[in-house]
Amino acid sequence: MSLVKYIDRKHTNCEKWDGLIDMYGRDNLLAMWVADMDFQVPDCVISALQTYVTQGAFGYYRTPDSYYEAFINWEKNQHGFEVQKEWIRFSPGVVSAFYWIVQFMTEPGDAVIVTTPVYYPFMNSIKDNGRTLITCDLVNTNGTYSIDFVDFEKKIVENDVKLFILCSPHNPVGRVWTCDELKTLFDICRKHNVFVISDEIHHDLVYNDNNHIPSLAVGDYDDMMIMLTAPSKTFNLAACQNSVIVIPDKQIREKWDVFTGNLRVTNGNSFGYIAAEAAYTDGHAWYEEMKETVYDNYRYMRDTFVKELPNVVVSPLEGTYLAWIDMRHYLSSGEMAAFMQDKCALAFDYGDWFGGEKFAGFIRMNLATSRANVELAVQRIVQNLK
């Protein structure tokens, strides 16, 4: 029997399905946008939460050592990375975390660089905090993306960049960066005194022979880096609001502690800790099946487009459960929203959200849903374009 079960999330106050009117002005769209899953969480998570709810008292919660041990063991077993308990801090989400770090590691007006196209809250965190956004476009070679290290360093020097927000694996293009790529990036940052936020929330979602390398495991970069991750993408626990911040350097931890202490946000809610501990401890079999389900959805989508619409360019899915799809041969940037929403009744994240008009001919498609939904979305695009 399958461990991974699709659930209909409509009318459950689900942002992805019940937020369509607010986002797109209509509620009859097939939701393929927000980066969360339509899969029920592992049974071990449900059981752990049910046990907690049954005891019926929800007062102040003391985070148990077993929570830290569960995360530490997961990182060691999945990624070969030895995390120390004293390095671990809490944030309600990785977005909150990089907003905070931008504030306490830079000054107003400082330049912060990202590699575009990229998860749009990166750019929002820079602009919202009164910092200067610097973008370095990834190099697109027939849908496979790489880093222009020369341009990256040039922009750092020209703009006196103070901070770099890295997405690893990269959302939306699906790249899993190699050790050499990461080392080159970090050596450039070291050379020019650029601090690094490494957002690794998708780090468990890698496929085939690709291997995620935690940024803190690449070399001796502890004094210039904070790593962010969470069980939310891996196990569909975003509503539990429990992210893991890894800070090996004592002085940087002290900065984090002062900043979050002044916010009075140093611990999460009990439900988040209990869910995360259960998932990291007993959710591995579910996790492996979930990855197979996602990659099978990707293969169907990719192969159908190759056969039916050969000029659609689908980026290779090395990591994440998000497909980056180049529709520029068939649709102009001005046609995209009307075609997808009005003709196909589909809701996607549009390319321009990830770095401006130059990416407007792309869509990002969430593959962490049922095969039926993926087939329906792909066939609507095929039929309407043909």
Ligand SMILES: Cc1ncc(COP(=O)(O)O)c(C=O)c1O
Contents of the next structure:
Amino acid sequence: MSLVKYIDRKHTNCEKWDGLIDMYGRDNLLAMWVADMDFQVPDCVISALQTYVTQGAFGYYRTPDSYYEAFINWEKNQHGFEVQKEWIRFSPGVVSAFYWIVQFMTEPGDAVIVTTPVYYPFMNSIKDNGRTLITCDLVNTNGTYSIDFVDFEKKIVENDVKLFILCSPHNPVGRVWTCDELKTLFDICRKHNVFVISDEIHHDLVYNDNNHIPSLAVGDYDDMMIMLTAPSKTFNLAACQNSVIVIPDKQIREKWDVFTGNLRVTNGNSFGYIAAEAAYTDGHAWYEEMKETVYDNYRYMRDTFVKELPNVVVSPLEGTYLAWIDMRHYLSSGEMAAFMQDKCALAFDYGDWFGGEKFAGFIRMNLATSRANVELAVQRIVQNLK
Ligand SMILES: Cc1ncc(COP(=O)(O)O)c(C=O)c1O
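One more: the block was the form predicted on its own; return the form predicted together with this ligand.
Following is the full complex, with the preceding chain placed first.
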């Protein structure tokens, strides 16, 4: 029997389905946006939470060593990355973490660089904190994206950039950066004293021969980097608000501790710890099957577009469960929302959210749902465009 079960999440106060009305003005759309899954979490998570709920006392929680061990073992087994317990810190979300780091690693007005198109809260964290946003566009070669290192370095030098927020693997273009690419980026950053936030929330979601290299394992960059990750994307636990911050360097850790100590946000709720520990300890079989399900959905979507609408460009899905799809041959940027929402009754993240008008002819499709939903979405696009 299948370990990965699709569930109808409507009417559960779920942002992806129940938030459609707020975001798109109607609730009868097929929700293919928001990066979480329509899959029930692994059974081990449900039973760990059930046991805790059944005992019925929800007083202050002490984070057990077993939570740290579960994460440390997961990193070692999945990524060959040896994390020390004392490097690990808590944050309720990866987004909170990079907002905070922008605040304590830079000064107001400082320049912070991102490679666009990119997960839009990166840009918000820079603008909301009164820092200067610098963008370096990834190079799009028939849907496969790469980094223009010359442009990256030029922008750093010209703008006196202090911080780089890296997305690895990259949301939304689906790249799993190679060791060489990461090393080149970090060497440029080192040369110009640029600190790196490495957002690796999607790092377990990689397919085929693609191998995620944790940024901290690329070389000796400990003194210029913080890694952010979480079990939330991997195991569908976003609402449990438990993210893992890895800071090997003592001085940077002290900065983190002072900042979060002043916020009084140094640990999370019991439900998040219990869910994370169970998932990292016993969720592996579910995780493998979930990845196959997502990749099958990707294959169906890509192959159908190749056959039916050959000028749709689907970026190769090396990592994440989010497909980046170039519809510019068929739809102008002005037509996109009306076509997707009114004609097809579909909700996507639109390309321009990830870095402005130049990405307006793209959509980001969430593939972590049932095959039936992916087929419906793809067929509606095909039928309405043909
Ligand atoms: C790159 C990236 N970082 C962070 C997040 C969200 O992190 P959190 O829910 O832990 O704040 C997402 C969610 O889509 C993401 O894609």
